[in-house]
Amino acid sequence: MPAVSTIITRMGDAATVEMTADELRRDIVEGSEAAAAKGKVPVLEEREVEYLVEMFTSPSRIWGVERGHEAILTKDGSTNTICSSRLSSGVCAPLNREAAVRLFETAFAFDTMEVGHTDYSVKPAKFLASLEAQHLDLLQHVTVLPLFYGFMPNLGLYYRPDGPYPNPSDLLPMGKIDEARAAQEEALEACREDVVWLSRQMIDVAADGINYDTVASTGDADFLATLQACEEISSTTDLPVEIGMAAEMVLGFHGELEYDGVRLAGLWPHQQLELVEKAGAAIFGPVVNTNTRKSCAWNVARAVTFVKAVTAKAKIPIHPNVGMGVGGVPTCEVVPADMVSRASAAMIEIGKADGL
């Protein structure tokens, strides 16, 4: 048995360990400060530093918001933890996917669901486009709570061996930047008319909202062609689009990309935030990679530090990510509810989250 001293708590890829409440505190102060060094964000203040540490050193097993407080959730690949014995952690359970939506509905008492192919990426999901919507428009007429259509940009699959267009991966070991920016300036503009095409199929059958997931994944060119898309559709309709994060920075692949005369490499949540505003999204959902090396209090106060950052100055609202590795939810198939609850509740008590 932990010496009364000592309190159970986990480190980022979920493994179980003790710490005394001093090692806490020291963790939860250097986890802000590595996000304020890196983002040029304020640190967390002494009240917020003081909640993290009475959370984590609670021996409650479950840990939640104030009354009042409760925010609402927005998911991606929602009906996965139900059909799928891999994916997000599913059970498997013999449903189809109009079955599962109903299920989460009217059981789970969700907020909103998404609609979304397994494979999930807008490259072949747009194949499968007609399909998809008739999912989409059954679902209409048997739920009431906001259906959106889910999908990933994913540039990644535009390149080779999956796509037309050369792989910078190939391209930049050998010196070869000319080229391997010009293969993303390329693949972009395939990648922007796709997620276009697709978004418009999915008005045509009523969606109540897109959700452009994990975006910059493969850099800024990927960013780019979201933020472009995502100006389109907000300009052109009336559709609602969120745009969810990969990670809390975006990479540069390309390096020189710009939207709205803005650099697109390097840029940090809150300044994410920013350009996506500006190309007209509804929601935006900044994400913070977990560090599988440090402990969950250290990473849950990166994650609430970067979070705050955004909801200072944001006048859409925010929903941050709290799956699995971001949010300072620990990296491992079954995402362990301490800390799910705990990283949670910290999101909306002290990132001031507007949902999840």
Given for the second form:
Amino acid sequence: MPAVSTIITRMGDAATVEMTADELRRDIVEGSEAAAAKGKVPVLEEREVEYLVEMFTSPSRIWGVERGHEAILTKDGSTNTICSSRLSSGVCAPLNREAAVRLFETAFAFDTMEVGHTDYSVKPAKFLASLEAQHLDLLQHVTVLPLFYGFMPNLGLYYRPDGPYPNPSDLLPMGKIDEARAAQEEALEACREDVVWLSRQMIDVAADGINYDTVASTGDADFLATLQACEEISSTTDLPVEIGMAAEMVLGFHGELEYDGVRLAGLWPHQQLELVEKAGAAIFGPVVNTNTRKSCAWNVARAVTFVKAVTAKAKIPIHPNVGMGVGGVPTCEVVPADMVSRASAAMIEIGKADGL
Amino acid sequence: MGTGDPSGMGLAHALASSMGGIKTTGDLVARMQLNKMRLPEAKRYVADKLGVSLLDLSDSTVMRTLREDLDIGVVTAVPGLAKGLEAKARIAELLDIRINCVERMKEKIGAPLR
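We have the form predicted alone; now please give the form predicted in complex with the partner chain.
Below is the whole assembly, all chains and molecules, this chain first.
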């Protein structure tokens, strides 16, 4: 009896694994069904499953979109992958941020780029606002591509010991629900004010856009602070706002917060989109988390199923996050291009993303 | 996009699916997305303004020459062609859009000397 041929692919932690074509197909179908069950969104159509089967059974090292289907890249994390350390998968190249942005424009041919503080959170960045603005100002003179200023609201830094507000993670295990909620409500006000203030600093130096990244990393209060800040900036200035999420579902650390009458806890990407659009954002970046115990085929199928549900109803451009650990990309420090290029193409060809 | 080592993540996406920035018309289409246009609408808008096909938009062979003809910034180093803010001023006119730093430059140039 002849041996069944196998395909070399990867798991969600990037480890190499051999699977048969039937096993890959089953994973793709089950990945899509997993997203559909969680988000109550449609599963992939048969022709879409076929595309993913062809992609994952191909021995080709690199995959790509069809010519003419290319999309736009927006880059969160600024130049940290060049200038920072391993915390941002950075290589700490001996370049300043200006040189790195110009490399992204010319050597790497990125469609857009952004300036951001190395820490990337609004709380530490606001103290260096004039320096941050000066970097952006200088770069606007010498670059052609659209330049964002980017940062994370990162509400977690407003809680003790990093900030002045009681930490809900300390209060909740003690059963102090009301106190934990009150702390989040106070902290989100401070965070919202900082997000608005730092955004306005970048208007004076003519940013092309502002990128609120890793939004809702501290749950529903983080998301509310960001939506309110986006609404204020979008309604009072002509600065376009991009909102990129931290995870696929908004965690309910508070549990009762609402925006425009909609409870934030538990929202999935297609539901988040509706509120992001109401807040006036120009671009939305949904996230779908990678499961390291499942194959990349399963993860990509799950991710594009969620994203397809977002792009199907979006009025604004959708740029799903496809960095390490999200969007079907494996969770590992040095990500393999074979799987990144597959996740990349699938997001556009099947997910119908406007960019990444 | 997200994080990950530069060659494995950023460059992999750039090669697999990106429009190609100022090598092609990625920067121009991106500017229309900042005006809340979805990808097909943004591409059509730019193609119409440039008088090229949708396929041409991400064709570096076509666009390298056209960008030099239009003098809107090119990816390689060519002395004498529009750079940075100069190129963006021409892009704003070409696409009939407002670019913040171009508006600021106009204000600075037009402001009276004290």
